[in-house]
Amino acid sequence: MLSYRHLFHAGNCADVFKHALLTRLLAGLGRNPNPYFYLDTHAGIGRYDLTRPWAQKAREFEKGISRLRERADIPEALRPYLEMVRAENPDGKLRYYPGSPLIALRLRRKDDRMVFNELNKSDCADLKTLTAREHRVAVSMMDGYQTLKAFLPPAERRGLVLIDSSFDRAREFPRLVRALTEAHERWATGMYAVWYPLMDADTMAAFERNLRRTAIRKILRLELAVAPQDQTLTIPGSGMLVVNPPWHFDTEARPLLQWLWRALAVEGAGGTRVDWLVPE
């Protein structure tokens, strides 16, 4: 479990999906004065330096975000997104790649509170290190799924949960639906944003299944699929569920996702979806 580390894969296709549909689920909490409470479960280390050695072993990132940075028609819902990582790059060379901690407190008002979660001993020393002088920020180290019990309901009562396991461990699928269900019944209004790689039929068939079967109403789901589902160990694409999602966001998704699949996909591989799994 604590082998896993998010460096080997920044910057891929799956973060640029789940990063830009963040950066939009965040955007939409800040449009309402009021203050909000954000609590990432899987944080990671918050910024990913593309030069180390971990990084240019698979060079994910030249298949995910170095194909996006020089495109002329970035649609206006992805540009506050990109324009995180260019500033994250002031000489215009792509080396450091914003984790969502820092994709968060980009987009952070002054009364917004968070909390960022990570349980790797070495990580988490990191994460502090980039967020010593936040203000109203907390870093935690603990089980990503403990916190959901640590932390919910939040005064604030309103806000975002971002789930984003490594899915490193058997049984991920099941473990999800449990803890999803339980932060659900704590916090039933709360917004919930849960990350997961595209697997076999069988596997997202049962998925899908278990979550039907639980109380949760207002599920959105939205998948990117780049690259062909074959017997190999390659993961075609990712998916986020959405749980309380903003008002239109399905209708805001629909393009942004269909840009990046022409921007992204493996020849044409692969497509979008966009669809209520469990209705209102």
Ligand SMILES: C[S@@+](CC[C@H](N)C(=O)[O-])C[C@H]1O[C@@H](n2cnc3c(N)ncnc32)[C@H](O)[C@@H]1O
Given for the second form:
Amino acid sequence: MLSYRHLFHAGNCADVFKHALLTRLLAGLGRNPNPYFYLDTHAGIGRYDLTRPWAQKAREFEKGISRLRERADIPEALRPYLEMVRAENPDGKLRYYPGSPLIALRLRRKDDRMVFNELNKSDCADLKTLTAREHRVAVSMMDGYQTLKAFLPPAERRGLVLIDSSFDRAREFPRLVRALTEAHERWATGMYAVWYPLMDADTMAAFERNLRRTAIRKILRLELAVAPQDQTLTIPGSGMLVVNPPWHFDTEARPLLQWLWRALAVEGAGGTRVDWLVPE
Ligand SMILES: C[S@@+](CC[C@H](N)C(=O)[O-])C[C@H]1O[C@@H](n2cnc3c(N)ncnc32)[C@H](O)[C@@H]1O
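Any chance you could show the form predicted together with the named molecule after that form predicted alone?
Let us now look at the entire complex, which starts with that chain.
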């Protein structure tokens, strides 16, 4: 039923982009002493062994996380994320890559509450094993968009929802806009981080138009493209919408994405974008 397996892609450019931003968003929430809630609607297995055959097949991590580990000029804002990757690999060799649930667990304070959802049965079982000893952490196995109805609004009244669907087709864009609209109706003050691949210009224009038509305000758009649009085998890059981002997140993210672009771009292709798709 679910053909997408994240193990093929773990640690690639899209993961680096997404996880670097996720780390900053969670660190921002952690600066306020009140507990927060974190929901990961499409969580994956949480920790990826890059020596396994699936990861070895395309070795996508070599164009992503491996490149960053070679650099000596890491910006301050990226250090906590890279420290997490390093902590998974104490002998210095890159073998384990942390997915979004593990990143969230590492940044969690004792009263923060988390729900990780994954529809693939065996991935969900792996996730349960990974989180078995954690308090205030639940794992569920349902459609990711249904979790928005099941768990929002949270009692904490502050927190982050990561929507990181497998996105194998362009038709996911309208589903995403619907889901985000419904979630926002349930919890308008929540922070939402929504990952998406960069696809053809018509698809992206329709996505933008549909988002502008919703009642949602404060939508920050962040994008990182590392390959030319005409490389048809793979997507040129990816984006993340952040609804209700932390104060000055745009200013913080701009140099971070510029640095990532310089580190990851193929022969200077692509670029970055940070702008308000819908302002306040
Ligand atoms: C891009 S991966 C998630 C990666 C993860 N968020 C991370 O950053 O480490 C998408 C995940 O969604 C799962 N999935 C696919 N369809 C789903 C659905 N309808 N509901 C929930 N999860 C789904 C896939 O099995 C896959 O593990």
